[in-house]
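Next up: a single chain in structure tokens, the form predicted alone.
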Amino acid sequence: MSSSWLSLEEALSKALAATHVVSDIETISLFSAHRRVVAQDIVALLDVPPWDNSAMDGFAINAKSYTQGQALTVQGIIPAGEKASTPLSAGHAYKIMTGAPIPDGANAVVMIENCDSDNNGNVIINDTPTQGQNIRAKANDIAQGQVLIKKGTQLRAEHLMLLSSQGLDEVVVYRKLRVGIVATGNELAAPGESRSDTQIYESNRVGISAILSDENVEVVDFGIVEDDKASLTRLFNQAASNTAGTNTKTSADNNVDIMVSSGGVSVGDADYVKDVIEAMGHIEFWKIAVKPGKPFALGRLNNTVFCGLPGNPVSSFVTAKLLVLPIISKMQGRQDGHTALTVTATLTKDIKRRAGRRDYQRATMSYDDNGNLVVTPFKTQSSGVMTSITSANCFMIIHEDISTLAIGDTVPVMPFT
């Protein structure tokens, strides 16, 4: 590996340490919180539950002065939604619903399917009650005052349910954050339009989008530049912000927080975009150690980050998701981060391969006839074949240092989610 390439772990600590947490906050509905990240934390109003209930439909006794064999009273019924009129009378028992509150004078419930009635309709007790007895106590779950959420979350539909338990409609929000996606290159036609016989559709912009829209990010779509100097200094003047992390921003303005780029950050005579930034910010980086998306680059112009991918589509799409993702993460203000799901499987083929660069290799995991977890990588691993990709389910990765693998060795795999 060049001593000027940085590995993975180095660049995504160096891209975190060089964005910041944009931290313009609104007030929205429960209904449009769905993934927005919590700005700050989240009191408790209620106890949950906010009285003893009944934790299924049973009887309500008094355990302590209760007689095996003894026939209770049936008192009268407690519906859901409802509570006693009057406290529970010795010898007697409620009939009670599940969530129903406790009468005064329970301490137990016993469940439906071990009572018996006699004759003149009293309540007889199969088994020995005992006081507690399947009562779900008053702030149980959820006392009042208790965090429930903290600031930094990232609100899923468990939360938004909880949320709305406690009778709340809206939520403190950080804003959504504004990223800018472009493709550059003479040679990229739109999909849709007419093209030359020297030209490719571009296929970034759309799958940079799919992959940033997961994280409820505005996407402001720049199209496709020309790969010259005047074209690209244009294009990042308009897209960069003059304002610090509390800017606010309209849908009608082209300032973004992010912009990701495709393409142009490689060592070709028409390769310019990484000396166009350099001019009018800043390069943190350019080379990590993976493979495929070697030259990426990451720097800033104004307060907007850019992030500058590679054009090969593989290559874009593997580090959009290793470094773009964690970057909008930081920036969202997520205290989670934004760290890959990854598990273990056995390889079912010999691979050899030049070290120096953690590879991500296109492949198929599935379970064997012994449920064991397999992998299987793919003979083709170029950067420019997206069917690679639209054929895995995985990215089995092999380390740095790692030349040979033998089948039957394990292997870190990440699945596609």
Given for the second form:
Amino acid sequence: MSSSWLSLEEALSKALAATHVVSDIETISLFSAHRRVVAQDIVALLDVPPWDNSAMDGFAINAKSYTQGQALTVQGIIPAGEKASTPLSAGHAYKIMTGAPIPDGANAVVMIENCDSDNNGNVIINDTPTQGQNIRAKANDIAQGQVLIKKGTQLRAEHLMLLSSQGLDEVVVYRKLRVGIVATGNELAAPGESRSDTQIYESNRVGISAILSDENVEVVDFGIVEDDKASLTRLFNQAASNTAGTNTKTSADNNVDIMVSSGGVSVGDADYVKDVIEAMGHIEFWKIAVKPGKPFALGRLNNTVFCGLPGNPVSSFVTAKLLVLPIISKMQGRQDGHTALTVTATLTKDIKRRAGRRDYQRATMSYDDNGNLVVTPFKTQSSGVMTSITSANCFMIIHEDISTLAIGDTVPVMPFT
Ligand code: AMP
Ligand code: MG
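With the form predicted alone done, generate the form predicted together with adenosine monophosphate in the same format.
Okay, now the whole complex, with that chain kicking things off.
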């Protein structure tokens, strides 16, 4: 293996160092904020809960003055959404519903299942109540002024619910990244259109678009471009921002924050992508010791980051997940430590391979009869075999230094999400 190939970690750290955060902000409705990234710390405006309230349907009593076996007179009923008009009197209990405010003078709630009533309609408690029981204290979940959601968090359903519970209907986020996608290759025909007998249907744009869409970016489709320098130059001119250093982009512009291409980054005669970027801007690196996915070019034209993925559909799928997603996270301003989850599983097959590159084998993981996670790599690992990804549910990762593995060995696996 040539020493000019970077390990995945080296490539990632170079890529993250060479990319910027797109820091324009906007205020948007919570209903469109799923997976957008918060641009400033969000501080609680309200205590939650706003008052001491009952965790149960039951009776609110004073546990301190109560004597065991005492019959308590029902003073009234407090439904959720109302409060008692008078403080609890000695020898009394309030019937209270879950969420209703605890009346003054009460300090415990006895659940309804532990209460009976006597012939006179008084409450008899079959419990030894303790002070504070079944009471949710004011502010015990959230105190006004505390940081609720940190800058750099990617919002999901749970965050949106939290903001909503604070009475907020909008949130300040970084603007959506604009990400261009393009497929390069003279042999490619667009799905839905006719193809010549030497063409294949293009499959990468839609896959990359789906992977990117999970991060709520705006995808701009640049279609299919031929393998010639003039076409590629025209494409990258269109895609790259004209003004170095500016973050401002609108949908009216055709330029993008990131351009993701597939194909043409290897060493074939028609592989011009790298040369064109190099001529117009700058290439950071272009070879990584990962299988599949060796040729992956990272570059920059003005303020547009360029990710050149290999054309093989499997390789483009792998490199989009391993490299493009972390770059997207960085540029989106995420600071929530997003990393792909890796677990370990037991191998069901012996493996022999040439060491040198980190291998992301397409594999199926499942639980065996004893509840242990086991993993079986797909029968062929050629990057030209697309059914290797559709038949798999995870990557099985083989470290660059390893050349043999045996049945029963433990290996890291990364589930497809
Ligand atoms: P390249 O990286 O351009 O050398 O392409 C490697 C292999 O992937 C070739 O067999 C190409 O025909 C194929 N390929 C490139 N781009 C695509 C694409 N968008 N969809 C399907 N196959 C592709
Ligand atoms: Mg090609």
